[in-house]
Structure formats: structure tokens, C-alpha cells
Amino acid sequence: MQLSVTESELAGLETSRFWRRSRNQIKEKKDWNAALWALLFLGPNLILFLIFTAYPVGYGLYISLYNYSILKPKEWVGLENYDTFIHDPKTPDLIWRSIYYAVGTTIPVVVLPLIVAVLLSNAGVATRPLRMIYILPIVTSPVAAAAVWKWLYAKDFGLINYGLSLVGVSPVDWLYSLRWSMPAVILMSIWLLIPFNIILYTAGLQEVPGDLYDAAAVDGASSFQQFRSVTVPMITPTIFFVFLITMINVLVGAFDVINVLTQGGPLQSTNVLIYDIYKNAFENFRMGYASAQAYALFLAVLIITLINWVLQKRWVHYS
């Protein structure tokens, strides 16, 4: 009798194992089917990413180790291009101009859109029309916008100098002045980048509970106090995100504006690192050196991003 029970239990155990194994096989088959469907939909984008992003990035690193000018065969130089960039007498000035442009553009583009977004959220019936006006630069090509701003900056017939002449100020040669060329480029970049950040801040403001403002008003807080003590702390994640993407965009996206407005002049006064990379690669045909510059810029952006990512724990509040 005992042997019969044992055999019965063994038979039940084998049956349980069979069904469990069958279920696992069915689950694995479903997982494979899901993976195949995901690959089917992601495949085209993945192929484009590999061809137009991953491969150029990897090839750029490869080229940075060679002396390559397109017109001649590649010559292995190792880290010589990086060493040349570090010890080039022009590099400190190039880095300083890049920092000047980045800081001068990033701070206003982070602060001003927040103020505009708060004002627009309290504009009543005029909110939608005003938002449409502020968002217009987004649908404008940076090259076309820069061409218009170049006309505005013209010394003899530009609207900016015309407006200054009405208040008795002498015309300024904005784009050909060592003093004013970089501020002119920064001003145009601010105008171009502000609208997108307004959209981001508007979305962040909509997530702030209205009860907090009601409680602050009951406690006698003014509008400015509500903005400082309620609005800003509640949207610090949005501020952090806006700061990061603006900084990256400014450091690597200034080429089109500078190329149309000043071409790096006068006397290199607006030549920042991203534009110098273009000149070395496609005007001087120093592909290896330009690739080394590009990776130096990538490393700088990565370090700044990581530092900000660590520091965000001190001031960003995630609810």
C-alpha cells in the first residue's frame, strides 16, 4: 500500500512538472513573439540610429587618432591630435569664448521663460494668443531667423540702430565690432531658445496644486512670495531639466547662428568651439584634429552634466 501511494505521488509530481514545463515553454514563446514584434516596429529606427548616429560617433573616435585630411591617406598619430588641441595657444581663448557664449545664453534662457510662463498662466483670456506669439520662433528655421536678425543688426539700415537713433544713440556696428559681436549673437540665441522652454515651464506649472496657492494666500503671502516659496520649489525638476537641455543645446548647437551672423568674426571674437570644429573639418580639412576637438567638447559636456546631476540632490525636490 505504501509503494502504491509513493508511485501515485511520483506520477502526480511528473504531471505537475510536465504542465509547469509546458507553461514555461508557452511563456517563452510569447516572450519571443513580443520581442519579434518590438524588433519589427523598432527595427527601422534602430537601423537609422546605427547608420547615422552610432557609426559616425564611433568613426569620429577612430579618425581622431589619425592625421586625416580627406585628400591624403590616413596616418596614425595616436593621441597627438588631443595633445595638439590641449597645447594650442589658441585653445584657452577658444574655451573662454565658448564659456562666455554658453553662460551668457543659458542663464537668460533658463530664467526668462519661467517668468514669461508664470505671467502667461495669469493672463486670463489673452493667454492663448500670447502663447502663440511667444512660440512662433519654434517654427522658424534657425538659418532663416539668423538671416532676419542679420538685417536687424545692419549698421546703416537695421531696425535696431534706427530705434537707437530715435533716442539719440549713435549707430552700432553690431556684427563687426569686437565689443558687441558676441552680445549680438547671444541676444539672437536667447530669442531663438526661449519659446521651447516656455512650453516646458507651462507644463510644469500646470502640475502645481492650486491648494498650495490658496493656503499661501490665506497666510497673507504676496504674489512674489507665492512664486518664491511655492512655484519655484514645486517645479525644480522642470528647472533642472530645462537647464540641462539648454546647456547642451547651447554648447553644441550654436553653429548655424554664428555661421550666418558672423562666421566666427570679427578677428575670431565669436569663434566658439563648435564652429571651430566645423572650420577645421570642412575648411582646413583637418578631419582628425576636428574629431579630437569634438570629443573634447563631448567630454566637457559629459562632465558638466554629471556634476549637475550630482548637485541636483541638494536643490531639486521630487514630490
Given for the second form:
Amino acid sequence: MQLSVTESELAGLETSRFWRRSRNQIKEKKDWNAALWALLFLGPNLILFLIFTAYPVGYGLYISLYNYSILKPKEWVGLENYDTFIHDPKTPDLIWRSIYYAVGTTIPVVVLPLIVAVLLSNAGVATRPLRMIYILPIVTSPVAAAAVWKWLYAKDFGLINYGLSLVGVSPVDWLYSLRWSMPAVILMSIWLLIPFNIILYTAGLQEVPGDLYDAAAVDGASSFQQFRSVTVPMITPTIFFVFLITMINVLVGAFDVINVLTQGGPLQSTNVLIYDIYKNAFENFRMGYASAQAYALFLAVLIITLINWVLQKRWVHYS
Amino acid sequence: MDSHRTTRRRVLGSLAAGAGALFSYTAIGSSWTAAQDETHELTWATNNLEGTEPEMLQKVTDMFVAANPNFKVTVLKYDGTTYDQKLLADIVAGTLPDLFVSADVYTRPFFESNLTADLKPLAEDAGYDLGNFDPLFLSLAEFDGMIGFLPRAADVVVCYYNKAQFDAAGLDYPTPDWTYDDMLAMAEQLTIKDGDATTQYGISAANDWWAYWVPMVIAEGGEILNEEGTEAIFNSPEGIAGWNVIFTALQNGWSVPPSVQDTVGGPWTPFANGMAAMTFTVRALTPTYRAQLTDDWDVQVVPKGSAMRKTGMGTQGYAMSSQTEDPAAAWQLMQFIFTDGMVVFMENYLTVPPIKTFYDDPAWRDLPPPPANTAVFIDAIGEAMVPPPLPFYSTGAFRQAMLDGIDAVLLGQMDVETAVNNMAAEATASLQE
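With the form predicted on its own done, generate the form predicted together with its partner chain in the same format.
And the full complex, kicking off with our chain again.
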């Protein structure tokens, strides 16, 4: 191995060092330019995000440490609001109802759209008109839709009871019943959330290579076997994504439906955590306590999401 | 039109307390009349998105701007169901309107939060005589010697009844000496069922509204709060007797249940669409009923209880923001509302003026019926009671206690006595929070 270095080689080395330094300087310069441009384009959105999302989130945490009713000066209480929430005898019922609503809504909203999307993708000429129909709930205001559902659920003149009366079932006061009010709220939430997930599944299904189905067909697989052994494994990333956003949506987005249909009643039977936060903040003006509840909900959503993130490695296939 | 001119003269005469005061209003204007050579921009918020109220405000505004071209006034329509919240958001944002609807329940908290201007010194500076207001209603705007708003309406709860439905049932109309027993008997006969469904109810009422249930409890000899205002005591035998009137009507299906009220648009809608034969509310609902109810109808005082007759009263009016940047201009608009502008409210069936000199004014007394028996609105004032010192927000824990109690009885979870005891306990807890 040659260990000595000639002068010309040394000169070459110096030249190469010079160019490397220059290239790095140019690269750094380019990075600065790129960063500047990125900041310029992201700036407006970043400013809005900081003002309307980051700041309220931080301020919520700050408020949760105070007794605050807007109309009177804030009073520092430390973690008392969290302690009150944890030890409030109403909290277990509140959590139970939130879980009931979340599970009752999430499972159908994850499963049913997949079936509908698969059926729609094989509906031939009817696919387009059907897609237009299922997108209707998305373009309908949840409040307007809930008002219509309220009429559907009406005891004396609602369409649902009219339909049931034709088969001899006595009228049910769907929204004023301890047994049926929550299922009624869940049913409307399912109707409202299904269409968006159908769109996501439809996009996911289009990514499945057609030759896999051809191969399965050659091997004699039935349609159901193709669905179970080809479709489902291939779209597990989509299923995971749909599950996560649906769960978050259900836990934090139930307000509209509940507010219009039942306002959390009767006898708190449809009062879930997100609606209780609203009531405490804007009806009882316990801003600090409501903020503590909001952070408890955030923590719960974060933990559930992290658990799912860890578990997804066992069943989600990305390639 | 003669009556219109008469009314304007009366309004000006009474509110300005004579020509001297009227002169002082314009002459003293060096301090409390906005400068004429400047443009003044004001905002005036109402707690209605649509309907008669915002239309009236716009009409008053147009009159004011026509008389004062250097003013620009914007009427802001706030949603009544979230009015409290919107004002609170305005407070935090520093965008509280110059003038806005206020009411008895807001007087104290708005002063304590330094939100409303004290109108007393402003009126004194302008030579505006507050003594013309009925002291009963002005008292609802007072706190600690200050005046939080000028009352626009003498709101007293009366009974609205559908004459056509009474005729169809072969019933005599309610009389001034009718009792709650009479009311329940009428409600039973006015209720029409078709199988499992009810096509017509005897009563539709806001059962959890203090102005409905509190007078009932008092009329039966009960009380609402202890002297210190720290404990709810409406669960006495007399109080339970008062609540029994409400529950008897609800449990027998003679009164529109909460779920149906919620579906059709609230407790007062069933009367408007002919679904209920009687309802209990204030004159502000008159324009709605005139517009929607095709049957003939009239009004009567509320029934007597076994101890006395009592009815709920309240008022709403207009407050001035303490944050206003142009208080002289805001006061000028305020004074216009309660002089020339008042006619607009009276002529539209909306308001019983809270000013004694207007009680017999033809501007509202001689309007074409229905209602024909307009004397009821004045007669009822004598038996009206101011709200008990309940917590500020009607949507808060106190009212939730009433709602839950009503639901518990209707859903068969509790008997009336247990429910009222529970309501009182919950209400007491909310008072002590």
C-alpha cells in the first residue's frame, strides 16, 4: 500500500477540498433560500394556525388551572379542576356514555362503508348515480340534517313510527326514552359519517392491482374469498386510517348531532363528554372546569391513538 | 293617523318631562348630544335572527337616521339561543355593540363586570326623566343605585287561548276568576286523541321557565328560596301542590310533552299552529300568533291558586356598552328609541309599554283584535312578581335541575314528591356553587 503523497496529489487534494467547501457553501445558501421560500408560502397558514389553533390549545391548558367564568377575574386553583373531574360522581356515567356512543358509532362507520364501497365498485352503470346519492350527507349541514331526523323520530307524526305502525309496533318516543335516545343519536351519527369513509375506501380499492383478482379467480376463489384474502389485506392501511379518523371524529365531533336532537337528555342519557364540556363552558360558564375536561378528553384520544398505532404493526400491511 | 300623532306627542311629553326637559335634552346637548358635524357609527344588537323584533329595530333605526343623517346605525341580529354566549364572546373580543338587548337577569352581572354603562347620570345630564317608567319594571334594571338598561316592555305572563277550540269543545272561555282546577278541567276536555297519537292538546307551556312554575308555587302558598337566598325551599307541601298542576297536565297527556315541544320548535309553537288550545306567555308573542294562527283567539289573566293569583313578569330593554367609543351618540339613539321610536314597538303588537302614561294609549290598546281583551295585559301587572334571585343564567344548573325533575317524573323514574325534593336539592347545590 502506498503511504507517501506526491506534491501533485497534495495539490489535487487541496483543489478538491476547495470545491467541496464551495459546494457546501452553495448548498447552505440554497438551503437558506429554500427555507425562506417555504416560510413565505407557509407563513399565512402558519400564522392562522398559531392564532386559531395553537394559541387556544395553550390557553385552554392555562385556563384549566383557574376558576374562570369570563365575567369575573380568574382565580388560580392549580389542578383542582382535574381533581374535581376525576372525583365527580357523575364522571363514571359520563365516561361510560362516551364509550357507548364512540363504540356504537365507530364500528358500523368503519365496517359498513367498506361493504358499500366494494358493492359500489361492482355496480356497473349504477356506480356514478349511487355515488352521488351517498355523498348527500356530506354536503348537508349536520344541524339541518338533525332537524330532519328529529321529525323522523317524532312519536306522534314521525315516519319511523308510521312505518313501524304498519307492522303493528306501538309508537316509540325515540328521543325521549332512556333506552332508545342514545341508539337514535348513534343511528343519525352513522348516517352522517358513513359517506366520507365510503370515499376513502373507494380510493383505497382503486389502489389494489387488478392482476391479484385475476390470479385469485384463476385459482377458483369466490367473490367473498377474494374480498377476504385480497381486498381486505391490501387496503389495511386505509382501514387503519379510517378507523383512526372516525374514532377521533366520533369522540370530539358529536356535538352538533346531540345538540340538535336531544341536548344531552332526557335525564342525561345522551350527555357525552364533548357535550358536557360545552354545557359547562357555555351554559354553566365554568370555563376552567370545561378546559380541564377537554384536556382529559385529549389525553384519552391520544392514548387510544397511540395504542392503535402500536397495534397496527400486527395487522396493517404497507406493501 | 290621528292616534299616531297623539301618541308621538304623548311619548315626547311624558318621557322628556315637559318642554323644559325636552329643551334641555337638545340644549344641554353640548355634553350629551353627539356633534352634528361628525359622522357617528353605532351598532345595536338584538337577540333575534329574524321576525318582528329585528324588523322593528331596523324601522326605528331608519327613522333615527332619517332625522339624524350624520349617523350610521347597524342592527346586529344575534341568535337568541346563544345570545349570552355571543355577548360574552364580544366582551372578550372588545366588540360589544354600542347598544344591545339586556334584561333583568343581566342587570347585576353586567354591572359587576363593568360591561354596561350606568344610564342614570346620562339621563340626568340630558334632562331625561326616568320617573316616567313604571318603577316595578325600572327596578329590574337597577343595581346598587345604578340603571343598567331602559325597559322597553312590561312583560307579564298571561293566558292565550284559542276561542275556536273552546267553542268546538263546548267550553266557556276562561274568566278573570278561573282557578288552576278549572284550567286542568278545560285542558282535559280540549285534548283530542286519535289512537296512540294526540292531535290537540289542552296546554302548551314552558314548564321549566321560572315565570311559569314559580308563580304557580307561590299561588299555592309555597316559597322558592330561603331568606338568605342560599337554599331552594319549593319542595314544601304547598310547593309540591304547585308542581302538581304541571305534572297532572303532563302525566295525563293534556299538556304538550317536552319531546313534542322540542320537535315542533318550542313551548309556544303548538299554540301558533293550532296544536294546543292554551299557552302562557307575554305580549311579545302576539305578532307571531296573529301571523300564524288562523283561528280566533284572545287572552286572559292566569288562573288563581288556592292561596292567591300570581304571574311572572320581567322586562327586556336596551343597555349601553361601557366600552362604547361614542357615548354621546349612543345615548342620542337610546333616547330616540324611548321617545319617537317607542311608537314602532307599540303599533306592532309587540310591546306593553312600561310607562304608566302609555297604559291606555290607543297606539296599542285600540289595535284591531286579536287579542281583543288588551286590558288583561295591564290588569295582570297588579299580580305580577319579579323573578326570585336565581342564578344569573337561565340555562345553567338551576334550570337543568327543573328539566331533570320533569323528565324523571315523565319517564317514570320518580314520583312527583321525590322529583320535587330532588329538584330542590339540585337547585340548592347550584346556588351554593
